[in-house]
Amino acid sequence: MGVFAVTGSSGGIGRAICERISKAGHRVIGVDVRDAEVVADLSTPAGRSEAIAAVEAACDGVLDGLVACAGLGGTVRPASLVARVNYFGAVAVLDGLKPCLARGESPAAVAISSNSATAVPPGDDGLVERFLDGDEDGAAALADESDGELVYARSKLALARAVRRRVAEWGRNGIRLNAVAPGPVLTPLTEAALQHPVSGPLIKAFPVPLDRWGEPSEIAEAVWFLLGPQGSWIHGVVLFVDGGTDALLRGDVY
């Protein structure tokens, strides 16, 4: 039996991921702001440190897998909270628990990005650069001057790039690191966004070639594929699980 940690474990996708890992016979340490084995606030440096320490204690210093799933939607205010949780919270947990993963057996980690990362034009607002430079205060200040949905997309783009930039270091430590980029999935986070007068219509209009939204369990299966032995030579990939939206919008990328 392996030991896996999942942040955002009480949310729709996070809960489905926990259930899928448990179904495979492994132990899951959930991390969330409530209703979790480890209760912590990933929007603050102190909360991140508490989460890392608590997971390390709960797993006795050895992890076989990690999923950075905790995230806030673009309708959350202030938008700086979106930046702090979605990017800085995710990378802090990934990097902070890397030593525990290095002691695991065939360890792997997955970060949850989003297909909105590439659906929104990159622009030149400097937010992605502040994320990747580790400038949390600068990113937070800029986020509060920006549209929340844009901050969400930028945070997920930066997270995907952060994953890919870590492939050499993590590979040397024998840890596979990948990202999953879901399309629209009906979760409590999405339901809240659908009620927003601006975000709601945009989400409903998002084109999905398979002509339906995804289920949390479908995202969980993709995550488990990347965590498990079936993904043993997959490293640094951003896997779009979005019903074909990314291919539709960026058909000439490859």
Second form
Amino acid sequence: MGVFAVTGSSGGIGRAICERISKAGHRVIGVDVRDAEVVADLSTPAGRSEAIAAVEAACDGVLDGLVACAGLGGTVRPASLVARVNYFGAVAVLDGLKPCLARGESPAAVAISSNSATAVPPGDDGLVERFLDGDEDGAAALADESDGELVYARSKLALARAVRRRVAEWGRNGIRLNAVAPGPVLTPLTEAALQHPVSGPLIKAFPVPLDRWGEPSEIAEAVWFLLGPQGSWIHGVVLFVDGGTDALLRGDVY
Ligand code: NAD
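Can I get the form predicted together with nicotinamide-adenine-dinucleotide as well, since the one above is the form predicted on its own?
Everything in the complex follows now, all chains and molecules, and the chain you saw is the first one.
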């Protein structure tokens, strides 16, 4: 039996990921601001340190897998909170628990990005750079002057890039690291966004070639594929699990 940690474990997708890992016979340490084995607030440096220390203690310093899933939607205000949780919270947990993963059995980690990272047009707003430079105060200040959905998309683009930038170092440590970029899935996050007067209609109009939204379990299956032995030579990918939207919008990137 392996030991895995999952942030955002009380949410729609995080809970499904926990269930999938448990179904494979492994122990899961859930991390969330509510209803979790480790209750911690990933929006602050102090909360992230508490989360990392508590997971380290719960797993006796040895983790076989980790999923950074905790996140906030683009309608949450202030937008700086979205920036803090979605990017800085995720990266802090990944980097902070890397030593535990390095002691694990065939260790792997997955960050939950989003296909909005590429669906929202690129721009020179400087947010992605602030994220990747680790400039949390600068990113937070800029986020509060920006559109919330843009902040969400940029946080998820930066997270995908952060994953890809770590392949050499994490590979040397024998830890695989990948991202999953889901399309729309009905969860408390999207239920709240659907009520928003501007974001709601935009989300409903989002084109999905398979003509339906995804289920949390469909995201969880992809995450498990990347974490488990099936994914043993997959490292540094951003796997779109979105019913075909990314291919529709960016068909010829390859
Ligand atoms: P959700 O709201 O159901 O779950 C998110 C979880 O994160 C919640 O349990 C919440 O308590 C936790 N969380 C929020 N802030 C936190 C904090 N400061 N510290 C610790 N935990 C915190 O949302 P979901 O749809 O299951 O989203 C899970 C992940 O998937 C998010 O990163 C989201 O951006 C991403 N995602 C979701 C969709 C979608 O359509 N639902 C699409 C693409 C990506």
